[in-house]
Structure formats: C-alpha cells, structure tokens
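Below you'll find only one chain, the form predicted on its own, shown as structure tokens.
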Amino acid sequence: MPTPLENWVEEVSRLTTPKEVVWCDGSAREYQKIVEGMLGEGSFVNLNSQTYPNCYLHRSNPNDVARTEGVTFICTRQKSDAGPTNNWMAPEEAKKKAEVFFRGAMKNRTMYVIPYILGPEKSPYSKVGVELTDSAYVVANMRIMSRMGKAAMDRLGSSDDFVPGLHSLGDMDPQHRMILHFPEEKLIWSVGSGYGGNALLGKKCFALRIASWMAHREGWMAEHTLILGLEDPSGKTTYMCAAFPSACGKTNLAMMVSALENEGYRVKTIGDDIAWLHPGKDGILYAINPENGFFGVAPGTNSKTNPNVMTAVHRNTVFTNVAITNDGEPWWEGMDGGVPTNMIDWKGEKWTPSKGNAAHPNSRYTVPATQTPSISKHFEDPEGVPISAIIFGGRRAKVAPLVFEARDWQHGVFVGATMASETTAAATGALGVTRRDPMAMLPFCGYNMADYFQHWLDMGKRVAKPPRIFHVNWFRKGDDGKFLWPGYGENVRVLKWMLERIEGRGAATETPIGNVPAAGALDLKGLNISDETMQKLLNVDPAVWADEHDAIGKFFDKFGSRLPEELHQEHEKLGQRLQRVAVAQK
C-alpha cells in the first residue's frame, strides 16, 4: 500500500508532468552526480580546485536575486489569522492561481524528491520535511543546509508527519512568481523563483513561517535568531540567542573571533540564523538549530569581519552570484586585498569598475556548519542548549544606544516587538528605509503578529527562569556619519557585560528605555575609544525617544484590539518615564 508521501509525489507528478522522478538519498555519490550534471549544463562553474576544492559558483536569473516579500503569502482560511503584517490570500484562490503555473511546469525536467530533517538527527524536537523540486541547485543546497536523504526517510517511515513543500522554477517570469504558505495544512508551494529563501523550502518557509504556526499551537518557539555560546575564563559557557534582520551581522556575531580571547572569552557557534526553543523540565528554555549549514551574505565578509567563515568557505561550498577572478576564485566587495583587475561579474560578463558591483550585494555562500572552526561541540545535542539571554538588534543610526537591558520579560517582549532597522539588500525594495521589524520576524511570522506577541508573553510564564532580554545597536553613527563602535570581534565586550548582568555582577544605569552599562562597566581594555564616544554610544535622548514612542503607537494601531494589553501597558509606561525625564531636564 502506498505511503502518504508516495501518494503525494504521485499527485504532484500528475500536475507537473516531469520526465522522471528521482528520490534523493543524500549520499556523496548522488551529490557528485548532481554537480556533474550542473557543470555540464553550465549552471555550476568549477572554482579553483587547489584553493577552493569541491566549490562551485551558481548564477541566478538577474530578476531573481533576493526574497520577494511582495509575492509571499500566508494562506489561512480567516484573513485575521494571517494578520496585518502578512500578505494574505484565501487557500482556494492561492491554489487555483498557482496551479496554472505548476501545470506541466516540470515537462522535460527531473523532479527531485528531497526528504530532510530540520534539527539534529536524534533530537525529539526535530521535524521532517519533503521538498519536491525541479532545481538541481536546490538539491545541492538542501544537502548542505539540512540532514537530507536516508536519515529523513528512516525517521519518517510510512508516517504522514512531514511538511510537504512543492517548488518549481516555472518560467521564471516575475509576474508568475508566488511563494505560498498554508499553515493549517503545513503545506508550502513556491513557483517562479530559484533564489535561496524562495526555493530552499526548508529554510524560511518551513523553519520559520510554518514552524512558527506549529510552535504557537504546540507550546514552543521558532525564531529568526542565532545561537552562540560565550565561554568565560573558567571554562563555563553561557548560551545566548540574538535576533537581527537579515544582513545586520547575525552570522558575524555567531562566529565571532573574540577580541578578549587573551582574557579567556571565546564564542562557540550553534547556529547563525534560526533557533527552535522548547521549555525544559528544569524551567529553562533550550534551543536547537534546525539547520545544518550556513546560507550567508558574502559582501562585506573578510578576515576581519568573519575569519571563521572565511576559513570554512574554502571547501565544499556553493557560491551564488559572486564574481570570479582569473584564477578561478570567488570574489565579492569587501573581501581581503585589492580589487582584481580581471573578473567575470555575477551576471557572467566581463567586469569593469564602471559597471558597479562585481558581486551582487545579496550574493551568498552555502557552507556546511561543521566546517566552521568555531562550531560548538554541542551543535548536535538532541536536547539543545540552555538559553540565558535573548538579544534583539538592528541598524539605527541615531536612536538606540549600543546596548540596553530590558527590565523584565514583559518589558523585553515590548522591546522585541518594537525593534526597528534600516533595510538592506537581503529583500527586494528600497534600501536604508527604517521599518519596524518585531523580533526580526516581520517577513517570517506565519500568523497574526499580535498573537505572536501574546505567545512570547505566555512563554515567559511557562518557564521558571526566562532568559534576560537585551537590545544592541552596532550601527550607531556620529554627526560625521561614521560608525561610533568598531564592531565585529569587539562586540564580545558587550556580550561580556550581558554575562555579568546575568550573573548579578555587571553595573548598570537606569534610563527610560532600560538599563545601559554604567560608566566603566564595559571592558574597554586595549580598545582605543574615548569617553566622549562612549557617552554618545550609550546616550538615550528623551526627545528622540519621544518621536520613537509616537511611531511605536502608530505601529501598534495596526493590530487593533488583538494586540496584547501588556504591550499597551509597556507603551504607556515608556511614555510616562520619558515625560518624567523631560520635565526633570527643564
């Protein structure tokens, strides 16, 4: 008797009419066959086998280089369940529209069946997904990003407990592009895009949008956060999650080479992008990384910003939309050394400086996590790691201080719900525009965000020892437009202060928005930074925050009566504290 998976594969085959169906086993032999096929058709380019063994370059269609939030939909029966921050389409309408693009879409193409596990293979919190795709590029990347093939089939057996995802390149017409999520069915459809987040359905589509819906109903959390361990001089490791919008430094922080290594502070990497958190029996939240690789932004990555990933990507890596040098090596803006004189750009054309960027601003690398020198020995722990702090942050040139601590869990949820950042190249649209991005989940929350805020509030009550909550801003600028904080490896100084706060030792000064480090509380030894600059970095300007308070109120208005009352209370309290400071300064 056919299994539920076999029945679904047959159903999709009738719709898409592929020339053949290949069930992926995840083996090295299979991967090599996929690579050889892509090299033969020109969709993969071999890189220098001496300096970048088993590494390849892929160029996507120039109209398909980033997440396309405008055609990404949450398809729930009730529009209110998708909420005001998501694009909504009724499930029947969505399927009717997409079926037109899927019908016969795989004619003369191979349909690959990709069973995969999100999370450590033996973790009780891991989940199985299956992606059907006509893209060999997706197969190659999913093998890096997940536990793919036989292990997933062994875990699934004849069960129907998997998240099905259907993907086709279609005709690559942007007008025919749709990324559809059906949370009530735990189903994903994506057509018309071959770009990472739109095509690797195990990533944002399953691990965040569908998983967040599942987590809300099952009592856990699916979050757009890195997971790192900060080891102190005694050898004790404290684990933290950090939620930043895409291209705001999550990967660099997750793999940071600490500026305080000589003092014994080292960072260990569990994950750079997504965390699934579950309440432990001891009253602590534990986190696993559902992914098995890193799909990182290449531009700006170098031996200063992220030496660990620069080591990792020199083998077994797929590069997307980077440039290639005469020596057959990948290149992108911000890389070490000078700009090579002869390159082929990300479109496959001879590059000249007049053409602008040689690599696309959102070009990527896909690399196995275990190749990273900073990878934690607890990366595969089935139960995950205990989380002591959750950090929010984004790009704010003038508003947010370098770091502040929330007063308690409820206030911390307010801090996360109201965080904002200047937009980057990770999504289509204008750059440098400040937008509210709660918990860095604005593009990824699979249900009404007001209910998501309530879920956060409820989770704080479900654990006896909820993590401390902090907010950081590595991107504050002076009047000259230059960054005030050096960032990168120096960010460990801020993490050290957080660790001291968690342990009840770090000194802090109360402000209307939360607690900032007291004078002298940050370890600045060996860092050439003036007291005046530190004052600017930690300054909380009541007038600027009064405007921020007004903007938060307008954002909250989006959610109407569904917004949790606790967040209204926190908003009101912030206004009162700001008013008291303003009166005192007159």
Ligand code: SPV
Second form
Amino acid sequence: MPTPLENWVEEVSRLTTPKEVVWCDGSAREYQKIVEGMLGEGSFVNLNSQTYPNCYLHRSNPNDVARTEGVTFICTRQKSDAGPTNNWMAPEEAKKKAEVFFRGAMKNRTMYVIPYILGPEKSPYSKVGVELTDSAYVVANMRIMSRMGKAAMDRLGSSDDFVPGLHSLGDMDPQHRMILHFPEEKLIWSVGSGYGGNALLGKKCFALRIASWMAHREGWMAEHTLILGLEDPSGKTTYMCAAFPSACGKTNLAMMVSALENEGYRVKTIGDDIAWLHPGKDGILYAINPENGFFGVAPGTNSKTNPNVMTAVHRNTVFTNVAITNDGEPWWEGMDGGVPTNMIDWKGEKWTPSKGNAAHPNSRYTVPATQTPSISKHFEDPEGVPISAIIFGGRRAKVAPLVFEARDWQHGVFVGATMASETTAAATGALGVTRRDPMAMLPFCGYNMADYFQHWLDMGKRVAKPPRIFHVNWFRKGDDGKFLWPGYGENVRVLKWMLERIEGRGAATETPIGNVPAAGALDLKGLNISDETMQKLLNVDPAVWADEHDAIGKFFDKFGSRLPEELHQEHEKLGQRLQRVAVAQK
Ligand code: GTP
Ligand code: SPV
Ligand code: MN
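Structure of the form predicted in complex with sulfopyruvate (SPV) (previous: the form predicted on its own):
The complete assembly is shown below, putting the previous chain first.
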C-alpha cells in the first residue's frame, strides 16, 4: 500500500510532469551533489575557499528579491476566517488559477521531495512538513534551515501527519506568482518565486501561517519572534521572546554581543525569527525554535553590529544577492572596512558607485544555527525554554519611546495589537511607510486577526505566570535624522532593565502608555550619551499619542464586532489616561 506521502508525490508528478523525482535524505553527500549541480549550471558561484570554505553565492531573478505580500493568500472556505488584514481567495478558485501555472511546470526538471522537521528532533512539539520543489536552491536552503531528510522520514513513517507544501519556480513571471495557504487542509502551494519566505515553505508559510492556525485550534502560539537567554552575573538565565517586523532587528538582538559583558550580562541565542510557545505544567510558557538555521539580512551586518554572525558566516553558508569582491569574498553595504573596488554587484554586473547598492538591501545569508558562537546549550531542548518576557517593537522615527512596559497581560496584548512600524526591503512595496503590524504578524497570521487577538487574551489566562510584556524602539531619530540610540550590543542595557522589572527591582515611571525606566534606572555605565538625548528617547508626548490613539481606533474599526471587547476597553482607558495628562499639563 502506498503511503499518504507517496500518493501525494504521485499526484503532484502527474500535474507537474518532472523528468525525475529525487527523495532527499539530508546527507552531506547529497548536499555536495546539489551544490555541484548548481555550480555547474551557474546558479551557485563558489566563494573564496580559503576565507569562506563551503560557501556559495546565489543571485536570484532581479524581479524576485523579497516576499510578495500582494500575491500571498489565505484560502479559507469563509472569507471572514481570513479576516480583513489578509488577502483571501476561495480554495477552489485559487487551485484552479494556480493549477494552470503548475501544469507541466517541472517538464525537463527534477522534482525534489524534501521531508523536514520543524523543531528539535526529540521535541513533542515539533512537526513534520514535506516540500516538493523544482528548485535546487530551495533544497540547499531547507537543509540549513530545517532538520531535513532521514530524521523527518523516520518521524513520519507511513502516517499522514505532515504539512504538504508544493513549490515550483514556474515561469518566473511575476504575473504568474501565487503564494497560497489552505489552512483547513493544512496545505501550501507556491508558484512563480524562488525567494526566501515565498519558496522555503517551512519558514513563513508553515511555521507561521499554517502553524498559527493550528496553534489557535490546539491551544499554543506560533509567533514571529526571536528567542534569547539573558545570563546575569550569578549565571542565571532569563528567557525572552521579541516580536519585531521583518528587518527590524530580531537576528541582531538574538545574537548580540553584550556591551555589559564585563558586568556579567551575556546573551545566548535560541532562535532569530520564529517561536512556537506551549503552556508548561508549571504555568509558564515554553518556547522552541522550529528552525535550524538563520536566514538573516546581510546589509548592516559587521563585526561591531553582529560579531557572532560574522564569525558564523565564514563557512557552510549560502549568500543570496550580495556582491562579490575580486578575491571571491561576499560584500554588502555596511560591512567592515572600506568599499572594495572591482566588485560584481548582486545582479552579476560590474559595480560602479553610480550604480548605487552593490548588494540588494534584502540580500541574505543562510547559516546553520549551531555555527553562531552565541548558540544556547538549550537550543535542542525538547520542552523548550521558559519565557519570562515578550518584547514587541518596531521601527519608528518618532512617537514610540526606547522602551516601556505594559501594565499587565491584557494591556500588553493591546500594545502588541496596536504596534506600528515603517516598512522595509524584506517585502516588495514602498519603503519607510508606517503601518500597523500587530505582533509583527500582519503578513504571517493564517486566520482572522481579531480571533488571533482573542487567542492572545485567552493564552494569558491559560498560564498562571504569563510573561511580562514590553515594547521597544531602537529606531527613534533626532531632528537631524540620525538614530538617537546606539543600538546593537548596547540594547542589552534595556534587557537588563526588563530583567530587573521581572525580578521586582527596576524603577519605573508611569506614563499613559505604560511604564518607562525611571531617571537613572537604565544602566548607562560606559556609554557616552547625554541626559538630553535620554530624555528624547524616553519621552512620551501626550499630543502625539492622542493622534496615535485616533489612528488605533481607525485600525480597530476594520475588525468590526469580531474585535475582542477587552481591546476596546484598553483603547478607551488609554484615551482617558492621555486626557488626564493633557488636562494636568494645561
Ligand atoms: P527578518 O529576518 O527580515 O525577520 O529581520 P530581523 O528582524 O531579524 O532584522 P535584522 O536583525 O536582520 O536587522 C535588520 C536591519 O536592522 C539590519 O540592517 C540591521 O543592521 C538593523 N538593525 C538591527 N538592530 C539594530 C539596532 O539596534 N539599531 C539600529 N539602528 N539598526 C539595527
Ligand atoms: C522576513 O521577511 O520576516 C524574513 C525573511 O525573515 S523571509 O524568509 O523572506 O520571510
Ligand atoms: Mn522574519
């Protein structure tokens, strides 16, 4: 009897008609073969084998360099189940449209069967996915990003308990591109893009969109957050998740080299992008990282901003859309040292300064997680790590202070639900436009976001000790347009204050939006920053926040009567607190 997986592979083969089907075992030998094939056809370029052994450069199609939210759909039977923030298409219609692009799409191509586990091999919370793809680049990346091959087949056996994901490059015409999710069937179809989150179906498509749907039903959470451990001088580690939108600092924070090392504060990495959280028997939320590698933003990465990852990417790393120097080394804007002459840019053309960026702003590295020197010894823990804090944050030149703490879980859910951020190069579309991005999940929530807010409220009640909730903004700018806060390794100072709040020690001042550090409560030892700058960073302007309050009301209107009453209450209470301060200031 064929297994459910074999049946599906057969069915897809009939539709896409590949010349051969290769079942991936995840071995080093297989990886070598894939790499050699890609070097042969020119889709991989060898990097300097002395300084970057086993590292390759891939240049994607210039029309395919970031996630495409406009053609990403949640295909539930009822439109209302996808909600007002998702693109929706009826399942039948979506399949009919996409089938045209899939039919015969793998003619003369190889179809790879990629079984993979999301989460540690021995974790009860891990899940199996299988991706069928005609892209060797996807195979190479999935081998780094997930536990791929034999281990996944062993876990799956002949069961049907896996999330199928069908992917084809199609004809790469952007008009023929569709990223489809069928949450009711736990099925993913993606065609017409070979890039990152559009094509590595274990990442955003499964680990967030489909998983968030499953989590809602099964009583857990799938979130766009890093997971880090903050070690204190006594050796105790406190674990935190941080949800920032794409290209807003998760990887950098998760791997940070702490500016307070000599005081004994260190950061350990569990994850840099996604967390699956489950309530433990002790009333604490536990987090695992479903991924096994980092697909990180290259520009801005250097030995000051992220020394750990700079060490990590010197071997076994795939680079996508970076530039390459004369010496065969990868290069991107914001790397250490000067700008090399004689570079080939991300499009494969000779670079001159007049051409602008040599690397694409959303160029990336794919690197095994265990290669970062900061990796936590609990990275593979089957039960995950206990979470004491959830941090929301975004990129806001104005409005949001460096840090504030929510009053309680319900207020914290309101803070997450109303966060906003300026758009980045991680998705196609206009840059630097402020948009509401609840819990950094706007592009990744696989169901109605109003129900998702309710799920957050419910989860807080399901655990006796819910995490404390904070909001940060590393990106506030002064009138000169420059960042006010130095960021990166200095961010540990903010984490330290959070730790002190969790332990009941840190001093705070109440504001209408939440608690900010009291004067002197942030450890600024050794940092050259003026009191005036700190005041600007922590300032909560009631007039500006009154506008924010109005904008939040408009945003909430989108959800109609499905929005939880608790969030209306929090909105109202915020309005009252702002009013009181405004009156007092008159
Ligand atoms: P995704 O992988 O898209 O989800 O992004 P991410 O949230 O992991 O963002 P990442 O850490 O890769 O940072 C994105 C960009 O923000 C990079 O160019 C960083 O250099 C920059 N960045 C990160 N942290 C800071 C910070 O503390 N301050 C400033 N000014 N920039 C930062
Ligand atoms: C993001 O955009 O949030 C990423 C990169 O982490 S991608 O895999 O393309 O989604
Ligand atoms: Mn991300």
